[in-house]
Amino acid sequence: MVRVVKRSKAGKTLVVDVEFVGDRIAGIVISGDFFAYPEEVVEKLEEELRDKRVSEVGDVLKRHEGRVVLVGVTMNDIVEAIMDAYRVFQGS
(Lines of atoms letter the chains of each structure in order from A and count residues from 1; the text may use other names and numbers.)
(Lines give C-alpha, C1' and ligand atoms only; values in the text may rest on other atoms or scores of the structure.)
Protein backbone atom coordinates (compact mmCIF):
# COMPACT_ATOMS: atom_id res chain seq x y z
CA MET A 1 0.00 0.00 0.00
CA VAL A 2 1.33 3.41 -0.96
CA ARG A 3 0.27 6.51 0.98
CA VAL A 4 0.44 10.01 -0.47
CA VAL A 5 -0.42 13.10 1.56
CA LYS A 6 -0.97 16.29 -0.42
CA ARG A 7 -1.88 19.82 0.53
CA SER A 8 -4.41 21.38 -1.85
CA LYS A 9 -4.25 24.97 -3.03
CA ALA A 10 -7.17 25.60 -0.66
CA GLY A 11 -4.97 24.46 2.23
CA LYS A 12 -6.78 21.19 2.89
CA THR A 13 -5.13 17.81 3.34
CA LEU A 14 -5.79 15.00 0.88
CA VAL A 15 -4.64 11.46 1.70
CA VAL A 16 -4.75 8.56 -0.73
CA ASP A 17 -3.80 5.03 0.24
CA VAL A 18 -3.51 2.92 -2.89
CA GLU A 19 -2.66 -0.72 -3.46
CA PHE A 20 -1.43 -1.45 -6.98
CA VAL A 21 -1.14 -4.73 -8.83
CA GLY A 22 0.87 -3.92 -11.92
CA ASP A 23 -0.78 -0.89 -13.49
CA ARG A 24 -4.17 -1.56 -11.85
CA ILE A 25 -5.64 -0.18 -8.64
CA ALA A 26 -6.39 -3.15 -6.37
CA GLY A 27 -7.63 -1.02 -3.49
CA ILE A 28 -7.91 2.66 -2.64
CA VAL A 29 -8.96 4.84 0.27
CA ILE A 30 -9.41 8.59 -0.26
CA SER A 31 -9.53 10.71 2.89
CA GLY A 32 -8.52 14.06 4.35
CA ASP A 33 -9.96 17.20 5.84
CA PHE A 34 -12.08 18.15 2.83
CA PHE A 35 -15.82 17.82 2.28
CA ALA A 36 -17.71 16.04 -0.48
CA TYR A 37 -21.41 16.32 -1.34
CA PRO A 38 -23.18 14.01 -1.56
CA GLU A 39 -21.21 12.47 1.32
CA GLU A 40 -21.16 8.95 -0.11
CA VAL A 41 -19.45 10.11 -3.30
CA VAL A 42 -15.95 9.35 -1.98
CA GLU A 43 -16.91 5.72 -1.35
CA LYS A 44 -18.43 5.56 -4.83
CA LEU A 45 -15.24 6.95 -6.38
CA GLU A 46 -13.15 4.40 -4.48
CA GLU A 47 -15.43 1.62 -5.69
CA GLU A 48 -15.27 2.77 -9.32
CA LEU A 49 -11.48 3.10 -9.23
CA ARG A 50 -10.90 -0.47 -8.05
CA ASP A 51 -9.60 -2.73 -10.82
CA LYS A 52 -9.07 0.23 -13.15
CA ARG A 53 -5.78 0.90 -14.89
CA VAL A 54 -3.90 3.95 -13.68
CA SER A 55 -4.35 5.43 -17.17
CA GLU A 56 -8.14 5.36 -16.65
CA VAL A 57 -8.17 7.39 -13.40
CA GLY A 58 -8.75 10.76 -15.06
CA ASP A 59 -11.66 9.46 -17.13
CA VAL A 60 -13.32 7.79 -14.14
CA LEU A 61 -13.17 10.97 -12.05
CA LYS A 62 -14.14 13.22 -14.96
CA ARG A 63 -17.47 11.38 -15.23
CA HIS A 64 -18.41 12.79 -11.81
CA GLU A 65 -17.64 16.45 -12.53
CA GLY A 66 -20.77 18.54 -12.23
CA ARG A 67 -22.52 15.88 -10.12
CA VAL A 68 -20.21 16.21 -7.14
CA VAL A 69 -19.28 19.18 -4.98
CA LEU A 70 -15.83 18.99 -3.43
CA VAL A 71 -14.86 21.64 -0.88
CA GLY A 72 -11.16 22.03 -0.17
CA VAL A 73 -9.85 19.79 -2.96
CA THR A 74 -10.52 19.27 -6.65
CA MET A 75 -10.93 16.16 -8.77
CA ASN A 76 -7.59 17.09 -10.31
CA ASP A 77 -5.98 17.03 -6.83
CA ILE A 78 -7.24 13.46 -6.41
CA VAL A 79 -5.93 12.43 -9.84
CA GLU A 80 -2.53 13.97 -9.05
CA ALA A 81 -2.34 12.20 -5.69
CA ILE A 82 -3.12 8.82 -7.29
CA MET A 83 -0.51 9.43 -9.99
CA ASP A 84 2.04 10.41 -7.32
CA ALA A 85 1.26 7.16 -5.49
CA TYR A 86 1.78 5.19 -8.70
CA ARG A 87 5.16 6.85 -9.27
CA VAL A 88 6.18 5.89 -5.72
CA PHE A 89 4.96 2.33 -6.36
CA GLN A 90 6.96 2.08 -9.59
CA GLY A 91 10.09 3.27 -7.78
CA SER A 92 9.82 0.66 -5.04
The other form holds:
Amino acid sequence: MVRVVKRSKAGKTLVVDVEFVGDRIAGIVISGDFFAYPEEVVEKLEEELRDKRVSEVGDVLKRHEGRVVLVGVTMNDIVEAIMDAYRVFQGS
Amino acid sequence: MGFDEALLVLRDRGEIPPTLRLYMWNPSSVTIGYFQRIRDVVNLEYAEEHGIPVVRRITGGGAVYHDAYGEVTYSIVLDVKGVLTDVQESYRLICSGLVKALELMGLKAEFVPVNDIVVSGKKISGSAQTRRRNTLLQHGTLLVSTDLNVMEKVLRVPRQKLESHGVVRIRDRVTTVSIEKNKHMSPEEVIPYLIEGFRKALGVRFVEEKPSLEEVELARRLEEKYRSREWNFKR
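Compare with the form predicted alone: the form predicted in complex with the partner chain:
Then the entire complex follows, led off by the chain already shown.
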Protein backbone atom coordinates (compact mmCIF):
# COMPACT_ATOMS: atom_id res chain seq x y z
CA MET A 1 0.00 0.00 0.00
CA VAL A 2 1.39 3.39 -1.01
CA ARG A 3 0.22 6.56 0.70
CA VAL A 4 0.44 10.04 -0.79
CA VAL A 5 -0.65 13.14 1.15
CA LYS A 6 -1.14 16.38 -0.76
CA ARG A 7 -2.29 19.87 0.17
CA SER A 8 -4.57 21.37 -2.45
CA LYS A 9 -4.41 24.97 -3.60
CA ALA A 10 -7.63 25.54 -1.64
CA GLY A 11 -5.86 24.44 1.54
CA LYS A 12 -7.44 21.02 1.92
CA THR A 13 -5.72 17.72 2.63
CA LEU A 14 -6.05 14.91 0.12
CA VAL A 15 -4.81 11.43 1.02
CA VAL A 16 -4.71 8.49 -1.36
CA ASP A 17 -3.85 4.98 -0.20
CA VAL A 18 -3.30 2.79 -3.23
CA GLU A 19 -2.41 -0.85 -3.62
CA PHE A 20 -0.83 -1.63 -6.99
CA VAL A 21 -0.38 -4.97 -8.70
CA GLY A 22 1.90 -4.28 -11.63
CA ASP A 23 0.35 -1.32 -13.41
CA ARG A 24 -3.14 -2.05 -12.07
CA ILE A 25 -4.89 -0.56 -9.05
CA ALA A 26 -5.85 -3.41 -6.73
CA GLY A 27 -7.44 -1.12 -4.16
CA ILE A 28 -7.73 2.55 -3.35
CA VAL A 29 -9.07 4.78 -0.57
CA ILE A 30 -9.42 8.51 -1.21
CA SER A 31 -9.67 10.46 2.04
CA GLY A 32 -9.17 13.93 3.48
CA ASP A 33 -10.94 17.06 4.68
CA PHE A 34 -12.38 18.09 1.33
CA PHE A 35 -16.04 18.21 0.27
CA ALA A 36 -17.87 16.36 -2.50
CA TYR A 37 -21.51 16.64 -3.50
CA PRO A 38 -23.00 14.07 -3.53
CA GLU A 39 -20.61 12.39 -1.11
CA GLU A 40 -21.28 8.85 -2.34
CA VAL A 41 -19.61 9.57 -5.69
CA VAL A 42 -16.18 9.26 -4.07
CA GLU A 43 -16.94 5.68 -3.01
CA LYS A 44 -18.21 4.90 -6.54
CA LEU A 45 -15.01 6.38 -7.91
CA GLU A 46 -12.93 4.13 -5.67
CA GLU A 47 -14.92 1.10 -6.87
CA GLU A 48 -14.49 2.06 -10.52
CA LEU A 49 -10.77 2.57 -10.14
CA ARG A 50 -10.29 -0.97 -8.84
CA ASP A 51 -8.62 -3.27 -11.40
CA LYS A 52 -8.02 -0.36 -13.78
CA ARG A 53 -4.60 0.29 -15.30
CA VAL A 54 -2.84 3.43 -14.11
CA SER A 55 -3.05 4.73 -17.69
CA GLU A 56 -6.88 4.62 -17.44
CA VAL A 57 -7.13 6.73 -14.26
CA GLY A 58 -7.55 10.05 -16.09
CA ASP A 59 -10.42 8.71 -18.22
CA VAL A 60 -12.23 7.14 -15.24
CA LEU A 61 -12.09 10.38 -13.27
CA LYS A 62 -13.10 12.47 -16.28
CA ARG A 63 -16.29 10.38 -16.58
CA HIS A 64 -17.25 11.46 -13.06
CA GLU A 65 -16.58 15.15 -13.55
CA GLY A 66 -20.18 16.03 -14.40
CA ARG A 67 -21.59 13.86 -11.61
CA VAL A 68 -19.90 15.50 -8.65
CA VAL A 69 -19.10 18.96 -7.31
CA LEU A 70 -15.75 18.85 -5.56
CA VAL A 71 -14.88 21.66 -3.15
CA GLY A 72 -11.38 22.03 -1.78
CA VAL A 73 -9.78 19.57 -4.22
CA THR A 74 -10.07 18.98 -7.96
CA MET A 75 -10.25 15.83 -10.06
CA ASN A 76 -6.80 16.79 -11.28
CA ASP A 77 -5.49 16.76 -7.68
CA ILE A 78 -6.78 13.18 -7.32
CA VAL A 79 -5.21 12.09 -10.63
CA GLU A 80 -1.88 13.66 -9.64
CA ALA A 81 -1.97 12.00 -6.21
CA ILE A 82 -2.57 8.56 -7.78
CA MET A 83 0.23 9.15 -10.30
CA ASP A 84 2.57 10.23 -7.47
CA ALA A 85 1.65 7.05 -5.60
CA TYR A 86 2.44 4.96 -8.71
CA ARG A 87 5.84 6.64 -9.04
CA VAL A 88 6.57 5.79 -5.39
CA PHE A 89 5.44 2.18 -6.03
CA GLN A 90 7.68 1.90 -9.11
CA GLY A 91 10.63 3.22 -7.16
CA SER A 92 10.12 0.87 -4.23
CA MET B 1 -25.44 14.11 14.53
CA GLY B 2 -28.62 12.11 14.19
CA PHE B 3 -30.62 15.20 15.01
CA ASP B 4 -28.87 17.28 12.35
CA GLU B 5 -29.56 14.60 9.75
CA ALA B 6 -33.19 14.40 10.90
CA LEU B 7 -33.57 18.14 10.29
CA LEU B 8 -32.13 17.73 6.78
CA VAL B 9 -34.41 14.81 5.92
CA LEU B 10 -37.54 16.43 7.32
CA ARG B 11 -36.90 19.80 5.66
CA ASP B 12 -36.24 18.03 2.36
CA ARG B 13 -39.65 16.35 2.72
CA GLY B 14 -41.18 19.76 3.48
CA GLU B 15 -42.29 18.57 6.92
CA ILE B 16 -40.49 21.24 8.97
CA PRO B 17 -39.58 24.88 8.29
CA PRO B 18 -36.02 26.04 7.60
CA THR B 19 -34.37 25.61 10.98
CA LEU B 20 -31.42 26.87 12.99
CA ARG B 21 -30.26 24.63 15.82
CA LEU B 22 -27.72 25.70 18.44
CA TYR B 23 -26.35 23.09 20.80
CA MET B 24 -23.53 21.91 23.00
CA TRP B 25 -22.11 18.43 23.42
CA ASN B 26 -22.17 16.34 26.58
CA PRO B 27 -19.76 14.64 27.00
CA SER B 28 -17.07 16.43 25.00
CA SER B 29 -16.84 14.65 21.64
CA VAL B 30 -14.99 14.55 18.36
CA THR B 31 -16.66 14.61 14.97
CA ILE B 32 -14.78 13.65 11.84
CA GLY B 33 -15.45 14.53 8.22
CA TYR B 34 -17.26 12.06 5.96
CA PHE B 35 -14.10 11.37 3.92
CA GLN B 36 -11.58 11.18 6.73
CA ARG B 37 -9.89 8.01 7.94
CA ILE B 38 -10.64 7.88 11.64
CA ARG B 39 -7.19 6.68 12.73
CA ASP B 40 -5.48 9.41 10.71
CA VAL B 41 -7.22 12.28 12.45
CA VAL B 42 -8.11 11.10 15.95
CA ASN B 43 -5.93 9.81 18.78
CA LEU B 44 -8.33 6.96 19.54
CA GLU B 45 -6.40 5.75 22.59
CA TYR B 46 -6.58 9.20 24.17
CA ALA B 47 -10.24 9.57 23.25
CA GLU B 48 -11.11 6.21 24.82
CA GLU B 49 -9.06 6.86 27.96
CA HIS B 50 -10.79 10.20 28.50
CA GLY B 51 -14.32 9.14 27.57
CA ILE B 52 -14.48 11.26 24.43
CA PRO B 53 -16.82 9.66 21.87
CA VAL B 54 -15.92 9.96 18.19
CA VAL B 55 -18.57 10.14 15.48
CA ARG B 56 -18.42 10.46 11.70
CA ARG B 57 -20.45 13.27 10.16
CA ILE B 58 -22.47 13.09 6.95
CA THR B 59 -20.59 16.21 5.88
CA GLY B 60 -17.04 16.52 4.57
CA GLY B 61 -14.39 18.71 6.11
CA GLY B 62 -12.04 18.10 9.01
CA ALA B 63 -12.11 16.67 12.52
CA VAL B 64 -13.54 18.87 15.26
CA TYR B 65 -13.17 18.70 19.04
CA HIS B 66 -16.47 19.74 20.67
CA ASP B 67 -15.61 20.80 24.22
CA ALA B 68 -18.63 20.31 26.50
CA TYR B 69 -17.83 23.51 28.36
CA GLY B 70 -16.26 25.64 25.67
CA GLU B 71 -17.90 25.27 22.29
CA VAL B 72 -21.19 25.91 20.50
CA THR B 73 -22.25 23.90 17.49
CA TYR B 74 -24.74 25.35 15.04
CA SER B 75 -26.67 23.58 12.34
CA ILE B 76 -28.98 25.08 9.82
CA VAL B 77 -31.22 23.59 7.14
CA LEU B 78 -32.24 25.79 4.24
CA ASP B 79 -33.82 25.38 0.82
CA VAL B 80 -31.37 25.22 -2.08
CA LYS B 81 -32.48 28.18 -4.15
CA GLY B 82 -31.16 31.57 -5.24
CA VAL B 83 -27.67 32.33 -3.94
CA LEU B 84 -27.69 29.08 -1.96
CA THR B 85 -27.58 27.07 -5.21
CA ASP B 86 -23.88 27.80 -5.49
CA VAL B 87 -21.92 25.82 -2.90
CA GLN B 88 -19.21 28.39 -2.23
CA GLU B 89 -21.65 31.29 -2.08
CA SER B 90 -23.85 29.38 0.34
CA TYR B 91 -20.88 28.89 2.67
CA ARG B 92 -20.16 32.60 2.43
CA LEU B 93 -23.74 33.61 3.22
CA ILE B 94 -24.29 31.23 6.12
CA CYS B 95 -20.84 31.90 7.59
CA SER B 96 -21.61 35.63 7.47
CA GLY B 97 -24.06 34.90 10.30
CA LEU B 98 -21.11 33.80 12.45
CA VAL B 99 -19.01 36.74 11.29
CA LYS B 100 -21.80 39.13 12.32
CA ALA B 101 -22.20 37.35 15.67
CA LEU B 102 -18.49 37.74 16.38
CA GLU B 103 -18.64 41.40 15.34
CA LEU B 104 -21.52 41.91 17.77
CA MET B 105 -19.20 40.51 20.44
CA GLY B 106 -16.67 43.17 19.49
CA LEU B 107 -14.35 40.95 17.43
CA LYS B 108 -13.18 41.56 13.88
CA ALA B 109 -13.87 38.33 12.06
CA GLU B 110 -13.31 37.31 8.48
CA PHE B 111 -14.66 34.47 6.32
CA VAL B 112 -11.84 32.58 4.62
CA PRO B 113 -12.99 30.21 1.87
CA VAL B 114 -13.68 27.34 1.76
CA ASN B 115 -15.22 27.06 5.22
CA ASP B 116 -13.27 28.91 7.90
CA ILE B 117 -13.76 32.03 9.98
CA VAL B 118 -10.68 33.66 11.41
CA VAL B 119 -10.04 36.26 14.07
CA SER B 120 -6.56 37.79 14.40
CA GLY B 121 -5.44 35.45 11.62
CA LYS B 122 -6.44 32.34 13.60
CA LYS B 123 -9.32 29.94 13.03
CA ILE B 124 -12.22 30.38 15.44
CA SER B 125 -14.91 28.55 13.48
CA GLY B 126 -15.17 25.88 10.79
CA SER B 127 -18.24 24.69 8.92
CA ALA B 128 -19.28 21.78 6.75
CA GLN B 129 -22.18 21.26 4.41
CA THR B 130 -24.10 18.49 2.71
CA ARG B 131 -26.98 18.63 0.28
CA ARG B 132 -30.06 16.66 -0.64
CA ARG B 133 -32.43 17.25 -3.54
CA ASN B 134 -33.92 20.54 -2.35
CA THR B 135 -32.18 21.20 0.94
CA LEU B 136 -28.78 21.90 2.42
CA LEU B 137 -27.52 21.23 5.90
CA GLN B 138 -24.61 23.29 7.14
CA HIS B 139 -23.20 22.77 10.58
CA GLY B 140 -20.13 24.09 12.28
CA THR B 141 -18.29 24.93 15.43
CA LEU B 142 -17.59 28.14 17.30
CA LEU B 143 -14.70 27.91 19.73
CA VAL B 144 -15.76 29.86 22.82
CA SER B 145 -13.47 28.68 25.61
CA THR B 146 -12.30 25.33 24.27
CA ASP B 147 -9.54 23.55 26.16
CA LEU B 148 -6.83 23.67 23.50
CA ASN B 149 -4.63 21.25 25.46
CA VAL B 150 -7.25 18.50 25.08
CA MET B 151 -7.87 19.50 21.46
CA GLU B 152 -4.17 19.07 20.67
CA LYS B 153 -4.09 15.68 22.37
CA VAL B 154 -7.21 14.18 20.84
CA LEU B 155 -6.89 15.46 17.27
CA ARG B 156 -4.19 14.35 14.88
CA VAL B 157 -3.42 16.99 12.31
CA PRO B 158 -1.37 16.01 9.24
CA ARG B 159 2.11 17.53 9.34
CA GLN B 160 1.50 18.92 5.83
CA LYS B 161 -1.54 20.84 7.06
CA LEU B 162 0.30 22.52 9.94
CA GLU B 163 3.28 23.29 7.69
CA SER B 164 1.04 24.89 5.08
CA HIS B 165 -0.15 27.29 7.77
CA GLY B 166 3.42 27.92 8.92
CA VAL B 167 2.76 26.52 12.40
CA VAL B 168 3.95 23.51 14.37
CA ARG B 169 1.06 23.06 16.82
CA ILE B 170 -2.74 23.26 16.55
CA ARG B 171 -2.87 26.02 19.18
CA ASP B 172 -0.76 28.26 16.94
CA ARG B 173 -3.47 28.01 14.29
CA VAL B 174 -6.70 28.34 16.34
CA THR B 175 -8.17 30.78 18.82
CA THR B 176 -11.30 31.12 20.94
CA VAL B 177 -13.75 33.89 21.77
CA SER B 178 -12.40 33.95 25.35
CA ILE B 179 -8.79 34.34 24.21
CA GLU B 180 -9.71 37.15 21.83
CA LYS B 181 -11.93 38.92 24.36
CA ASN B 182 -9.28 38.40 27.04
CA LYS B 183 -12.01 37.27 29.44
CA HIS B 184 -13.80 33.99 30.00
CA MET B 185 -17.01 33.56 28.06
CA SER B 186 -19.31 30.56 28.31
CA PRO B 187 -21.09 28.91 25.38
CA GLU B 188 -24.43 30.04 26.84
CA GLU B 189 -23.30 33.67 26.73
CA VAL B 190 -22.59 33.64 22.99
CA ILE B 191 -25.88 32.04 21.93
CA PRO B 192 -27.89 35.31 21.78
CA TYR B 193 -25.14 36.78 19.57
CA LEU B 194 -25.34 33.81 17.24
CA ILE B 195 -29.11 34.10 16.91
CA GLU B 196 -28.81 37.81 16.15
CA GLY B 197 -25.92 37.23 13.72
CA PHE B 198 -27.86 34.65 11.71
CA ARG B 199 -30.99 36.82 11.81
CA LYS B 200 -29.07 39.72 10.29
CA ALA B 201 -27.20 37.60 7.74
CA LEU B 202 -30.23 35.73 6.48
CA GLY B 203 -32.80 38.51 6.88
CA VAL B 204 -35.18 36.21 8.73
CA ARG B 205 -37.11 36.12 11.99
CA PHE B 206 -36.59 33.13 14.27
CA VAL B 207 -39.30 31.53 16.35
CA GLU B 208 -37.86 29.54 19.25
CA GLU B 209 -39.33 26.06 19.56
CA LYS B 210 -38.57 22.82 21.29
CA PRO B 211 -37.73 19.84 19.04
CA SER B 212 -40.87 18.30 17.56
CA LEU B 213 -41.87 14.70 18.18
CA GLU B 214 -41.11 13.74 14.57
CA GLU B 215 -37.63 15.31 14.79
CA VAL B 216 -36.88 13.45 18.01
CA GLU B 217 -38.22 10.13 16.67
CA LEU B 218 -36.24 10.33 13.43
CA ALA B 219 -33.09 11.39 15.30
CA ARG B 220 -33.53 8.35 17.59
CA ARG B 221 -33.84 6.04 14.57
CA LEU B 222 -30.68 7.55 13.06
CA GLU B 223 -28.80 7.23 16.34
CA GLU B 224 -28.13 3.54 15.65
CA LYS B 225 -26.12 4.44 12.53
CA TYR B 226 -24.06 7.07 14.32
CA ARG B 227 -23.29 4.68 17.18
CA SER B 228 -22.22 1.88 14.84
CA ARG B 229 -18.63 0.85 14.27
CA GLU B 230 -19.53 0.20 10.63
CA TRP B 231 -20.32 3.90 10.11
CA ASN B 232 -17.61 5.45 12.26
CA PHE B 233 -14.81 3.18 11.02
CA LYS B 234 -15.93 3.00 7.39
CA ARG B 235 -12.68 4.77 6.50
